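Shown next as structure tokens: one chain only, the form predicted on its own.
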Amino acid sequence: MLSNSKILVVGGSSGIGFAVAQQALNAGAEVVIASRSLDKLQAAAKQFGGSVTVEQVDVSDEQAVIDFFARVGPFDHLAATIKPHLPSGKFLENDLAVVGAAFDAKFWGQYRLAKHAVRHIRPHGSIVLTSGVAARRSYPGYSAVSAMNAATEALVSAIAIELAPLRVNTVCPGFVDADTPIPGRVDYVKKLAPSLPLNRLGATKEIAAAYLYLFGNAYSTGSVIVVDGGVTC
């Protein structure tokens, strides 16, 4: 499906991004994974058997983002799956420096990537950003996460119009477990979200499939694909 396509996955060294890179490789794409940590990138590349290219980039640094795209050159699809440390404290108790740093990485990082990717994307390419279900239904301690995810979805709606015919979409994951399940995470989520219709957390490969769909569907733009196991029903 993606043969002769070049896919960039920022945040591709772990989690959802790693699964997107794997599925893109399986679909025949040339894949570049990028993140801030070179050690994590090199460890991920070994898992892929050396079949990916790695690029280090700090999305909080605009010049670093510009230089990153200059090194990569023309490509077809960008997936931004950045997941910084997300603050989960009470609104009145949050450290604004911590909130600001998370917002800078999650929202402004994706903003910088989208802005500077445009001139390098081939015709019929796309950008896929990542939000999260807290944009649609918040939970105690998630005020900052709700704000940055909602801002991401609003950004996609706006730039899908401005950048057309370039397609811009977002994937909105629900609660996802690590590839090696984290003990106690299911119970933690059930306390936050008592309505968990499928009674389990999502797998990274299930979320990754939404990115592949958006790469391939030439009539999808401005879309938010929610993959949450029904938690926002």
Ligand SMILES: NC(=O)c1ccc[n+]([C@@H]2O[C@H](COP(=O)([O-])OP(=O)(O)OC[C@H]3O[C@@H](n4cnc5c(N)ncnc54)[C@H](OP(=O)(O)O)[C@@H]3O)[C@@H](O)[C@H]2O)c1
Contents of the next structure:
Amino acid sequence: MLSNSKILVVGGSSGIGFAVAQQALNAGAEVVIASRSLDKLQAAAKQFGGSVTVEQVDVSDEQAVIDFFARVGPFDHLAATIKPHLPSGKFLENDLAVVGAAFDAKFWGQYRLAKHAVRHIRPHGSIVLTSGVAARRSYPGYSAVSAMNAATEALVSAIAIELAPLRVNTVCPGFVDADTPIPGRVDYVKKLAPSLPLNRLGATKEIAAAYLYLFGNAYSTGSVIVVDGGVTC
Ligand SMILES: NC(=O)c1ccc[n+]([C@@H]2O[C@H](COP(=O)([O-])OP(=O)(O)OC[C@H]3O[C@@H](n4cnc5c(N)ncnc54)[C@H](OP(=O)(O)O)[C@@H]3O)[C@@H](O)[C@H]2O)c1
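Swap state to the form predicted in complex with the named molecule from the form predicted on its own:
Entire complex below, previous chain first.
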């Protein structure tokens, strides 16, 4: 389905992005994974048997994003699955510098990627950003995450109109059994599992399938695909 397509996965060195890269490869695409750490990228590439190209980029740096797209050249689809160090403290206790840095990577990082990707995307290509269920349901300690995810969904809806016929969509994951667990958060998330309608956390491959759907569906734009095991029911 994706043969002759070139797909960039920014945040593809682990978690959901890694699973997107895997499924894009399985579908016959040429895949580039990008993130900040060359070590993590090379370790991921090894798991793919060397069949992906790696590119180092920090999405907090606009010039680095511009240079990244110039190096990569024309491509078909962009997936952004960036997860910054997420502040999960109570609203009144959050350090604004930490919240700002997270917002800068997750929201503004995706904004920079979308803005500078456009002129490199081939006709019929698309952009898929990532939000998260905290945009739609509130959890104590997640105010900053809620705000950056909701901002991402609002951005996608707005730019889908401006950039059409280029398609821009979002995947909104629920709680995932991540392979790079964050200490502290992992216990909190695991405790949630029994309260979820499907009684378990999601798998990265289950979330990744939504990105593949959005790459391929030429009539989807401005959409949010929620894959959350029923959390927001
Ligand atoms: N996991 C969940 O339960 C869950 C739930 C809801 C939403 N989400 C969303 O889904 C997305 C993926 O989450 P995940 O759990 O799969 O994440 P993850 O495994 O932690 O992977 C995050 C990726 O982002 C890269 N990254 C972080 N900061 C970056 C930066 N400034 N520039 C470039 N790359 C950067 C990381 O690599 P480097 O460290 O090398 O940069 C890594 O490749 C995130 O947007 C997250 O908020 C996840």
